[in-house]
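Below, in structure tokens: the form predicted alone, a single chain.
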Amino acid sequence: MKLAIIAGPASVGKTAVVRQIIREFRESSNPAYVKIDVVRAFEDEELREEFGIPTRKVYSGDLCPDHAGIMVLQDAISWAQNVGSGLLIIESAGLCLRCTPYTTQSFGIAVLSAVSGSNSPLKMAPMIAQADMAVVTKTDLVSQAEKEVFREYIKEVAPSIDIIETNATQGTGMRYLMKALAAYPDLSDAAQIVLRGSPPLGVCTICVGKKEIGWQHHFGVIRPLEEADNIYRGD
């Protein structure tokens, strides 16, 4: 069985290009689903109506939604291969954009819309730079030039990634991916797959509960304003 993790921002075409890649291989692999949302969803319900493939859906609620995939994978896995899939897709939310759900022996793409900015890419490295393969939806609503330089900054995140402009609602510039995905390779060990990136260092006392405002409250990943570097870091 092949293991395709997909991620993106909300309403960039997730789950048009999940759509593209169960037509392609729903002959061939008897494509299984599950998505990973934050309190809603209903791609599994509309794509086991439209295709009858097995789906699921897991909400994460409490925790971030790429942390909820990486929770529940291993029963996924599992759950893919009883049903007697070749193919197992994992949609995340991926809202954070702090984090990465890709893993070794699975192909990561991150899908990004062309109308969400030229500087959007900069803005979710950590989820582009994981990928094997960037999908850019809507490329028909903007102009060569702006997917010039979308494209561009995609590059200055992950030099080596490959790109795949397309409508996903048609699938039209698909077909690369298709190919790439079905010459990846099966899972071997489903019991040593690992996160492939380093996920942050930790929650805060917010994420824990906390509610009072001011650095002065809390502990652990702690910055003024003032401080001259503004990412925080933990210590």
Given for the second form:
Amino acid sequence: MKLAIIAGPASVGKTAVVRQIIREFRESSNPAYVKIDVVRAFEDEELREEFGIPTRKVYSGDLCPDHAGIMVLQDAISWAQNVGSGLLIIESAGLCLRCTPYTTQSFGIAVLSAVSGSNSPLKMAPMIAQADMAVVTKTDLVSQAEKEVFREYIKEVAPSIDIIETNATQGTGMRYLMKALAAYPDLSDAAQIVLRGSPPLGVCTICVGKKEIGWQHHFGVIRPLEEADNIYRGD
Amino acid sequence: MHRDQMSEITVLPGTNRNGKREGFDQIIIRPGDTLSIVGPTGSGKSAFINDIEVLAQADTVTGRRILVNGVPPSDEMARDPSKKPIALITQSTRVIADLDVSRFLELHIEARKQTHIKDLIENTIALANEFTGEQITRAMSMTALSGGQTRALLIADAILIGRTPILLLDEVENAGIFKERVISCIKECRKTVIFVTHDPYLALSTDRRIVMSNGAVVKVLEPRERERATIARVSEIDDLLWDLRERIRSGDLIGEEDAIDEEIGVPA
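Return the form predicted in complex with the partner chain of this protein as a structure block, the form predicted alone having already been given.
Full assembly next; the chain just shown is listed first.
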């Protein structure tokens, strides 16, 4: 099974990118999808209805949504393997731009919007720098010159990152993403997966820099995939 | 291939909105060619030039494929702006970049890996000012430019900074720019140019006219000499309308003596 982790600010078009990925891989890989969000999310229901694929959502509630995603990731991998999926897609809530949810053994995609202002790549530097690919959406709304200027800002943050520009609702330019994702290796040993970067300081064990995925490895407010309530697990 | 080398573009047919194949085998666009794309709103004109800009490989809604010099373009050419032989000026004159004019141009110069940055910025602004009556200065904020100023600057940018052999211009007539000056400049620079246009003068002044309907190319016209007399006439009418427009904009009352000359009137 392959693991793809998709991050990016709210409303940039992450789900539009996910739709294109599902369309491309539905025949070959039976994609499964998990959406992490804070209060409400509808993407799981929409995608299940549209494509008939296994989907789930996790509400982080009082927990940071990226941390909630990391907490449930080990469980989510088991779930996706159990439903016979060949490609698990995790979509972040897209709130904090500091913490990056990408892990080892996964394909990390940062989604940015071409209409979000020239400095936005600088503001979300860690999210871009640790991704495998930056997908710039809504490029149909800006001029070519502006698209190229936006690209320069991304390169300032991550000089060697693979950048694709797309109008994700139509899928223009997405063939490069599909090629890269298809060529990416399957995850080899889920127990060995760790975060690529160190999260910022905080109060839970993910906040303070423990990189293991799965709630079993953490203390404080933790979160399994089943049992949606917050669970406090000692210190 | 370096972008400064001339490139020949081949458009291979896709399908219309009902999935029916388009009515041409291939459209070859050679260096220095001028084409116009005409058809009602929503007929697929912008999609046609967008296919060329993204060097589509059956991965857009139209299903068209684009060849460069007879072969599918390399990924590098399609993805690295400094290697792409094409510049597109979209219909949108919105700019979101919160930068001033000179910083915007500077970043684009870096993206296109050009040198002599200072001179190039000055020359681009000077050329843009030939295309618009509203003066652009280097310290102006990109987001504060008018539609005409933005369009003029982006065309000048495509000619001097993009320096691509192929220019795609989507409804340039809509923003207040001097379109005759733009056309003559493009011709002086020996660019290949494709206009999406509703403007009779622009449409008639190109070598070939592609007619769109329901998302597909339905005709490719090569008028050659047949429309020459009409072009001269349309040009006169255009000058008259330009003059009238300018006077109305500046607050003149248009009197009897200005009544449209019957001699020019409607083309026969």
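Numbering follows the first chain given and starts at 1. The term rigid core refers to the most C-alpha atoms you can superpose between the two forms while keeping them within 1.5 Å. Quick caveat, the model's predicted, so the values are computed rather than measured.
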Taking the rigid core as reference, does K179 move its C-alpha 2 Å or further between these two forms?
no
